[in-house]
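Just the one chain here, the form predicted on its own, laid out as structure tokens.
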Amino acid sequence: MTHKFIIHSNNTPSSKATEETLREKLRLAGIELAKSLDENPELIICIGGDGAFLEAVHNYDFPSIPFIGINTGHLGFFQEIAPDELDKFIENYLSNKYSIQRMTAVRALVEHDHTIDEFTALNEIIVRSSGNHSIHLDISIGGGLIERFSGDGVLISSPAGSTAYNYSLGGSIVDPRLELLQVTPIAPMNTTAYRSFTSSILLPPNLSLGINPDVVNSKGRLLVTHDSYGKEYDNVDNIEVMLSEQKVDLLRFDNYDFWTKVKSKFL
């Protein structure tokens, strides 16, 4: 059986050097390289950091084939192997010494101007003002109004995204084997005039989050971001955020453990 991979790399010198070395090692191992999904590859190799990995996920539109990451960036939480482990990676793959970690994405439906935009993100959906001012949002859970949020915005993360911007905002780290939504406030107001949740909210997979902008008291445009991709809106009627049916598969080897990786990256 002939194996066929795709390589996605960012443009840093270390990534390009790693890609060149990898291409030669794959050639010697009899593994072919594909240029697109039309050639039916079985694996996408992403060289870079977490940003390069997310770029690959979106560029290939959440494909059904798995990813493996080679970390030439900084944090590299999604990335599995180091540049000096290429021989071991190829050997383990060809020997079927790996497992698949399935990650659930998050999905947003933005109703505006009599139409609906749909976005899918692996890490998070962020709703905030496009300018430097606070916004007011009516937050609903399962169709029932929970609060009038006032502050810079809200972030809704998947379990996979809990260690990204969500963690920087004070949100909880979530084991990716759990399926839930985490809603984390961004600079919430908590005064006699405005009352907002100041900590994260965890929602089960069967509940969605509704966001209704207060167009009377909020000024300027609304910015909806999915991972690092954003779009501005003038007239948003409603935003609904939920767990997506889209999954992203990551190749993991026998020594992988989520909490060991958390310790090595954050503690």
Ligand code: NAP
Second form
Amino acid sequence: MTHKFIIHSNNTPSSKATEETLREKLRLAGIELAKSLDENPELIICIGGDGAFLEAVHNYDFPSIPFIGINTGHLGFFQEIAPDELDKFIENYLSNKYSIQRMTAVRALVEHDHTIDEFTALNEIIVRSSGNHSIHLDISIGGGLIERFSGDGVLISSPAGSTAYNYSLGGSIVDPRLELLQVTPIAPMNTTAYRSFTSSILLPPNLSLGINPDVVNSKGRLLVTHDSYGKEYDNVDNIEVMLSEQKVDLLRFDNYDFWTKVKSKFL
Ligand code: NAP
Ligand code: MN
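Same protein, the form predicted together with the ligand this time rather than the form predicted on its own?
To see the whole picture, the full complex is given below, headed by that same chain.
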């Protein structure tokens, strides 16, 4: 059986050079290249950094085939191999020497103006004020009101997104073998006027988070982002955020260990 891959690259000079070398090596190995998912490729090779990887995930709309990342970017937390490891990658792939890391996405349902927008993110959903005003959000868990949050907003992270923006906000790094939703406050206000949780909240996979914006007392618009994409709203009735049914599969090789990766990238 012939193998068929698809390549997604962010087109920086080093990504372009890596892509050229890779194409030649794949050709010599007898591996075909597809131009779209319609040609039924078995693997998506993503050349770039984490940003390029997220872009590929959204471009291909959370596909069922796995990804492998070649890091030519800055951090490359999702990316598994370096540009000088192409031969080893092809050899390991063809001899089935790899494992699959399955990542669960987060999903948001935004109810507004008698319709519902649905967003899926691999890293995080953020509900925040679009300008320089605080916002007030009634937060409920499993249907019951928990707090009235006041501040910049809240970030809801998947396990995979825990090392991204969530971490910069003081959220916790989550081992990807755990299935949970992390809710991290963004600049929560704690004064005699307002009270908000200041730490992250962790929820089990079957619970969803409800966000009811107080439009009367919040000035300006509401911004809802999913990974690097965002949409602004004037009227939002309710937002529900939960773990998604959508998964993203990443190829990892024998020496992959999440905590070794964390150490090498963060410390
Ligand atoms: P970006 O501004 O280039 O990304 C910021 C940094 O986050 C980059 O170094 C990126 O790695 C890294 N990153 C992305 N996903 C990660 C993950 N799951 N674990 C660890 N690091 C990760 O924008 P981008 O490349 O388009 O990525 C969008 C993401 O950036 C958003 O989903 C959000 O999580 C993150 N972000 C972070 C901050 C912050 O930390 N203050 C602010 C805005 C957005 P590469 O260098 O390899 O691309
Ligand atoms: Mn980036």
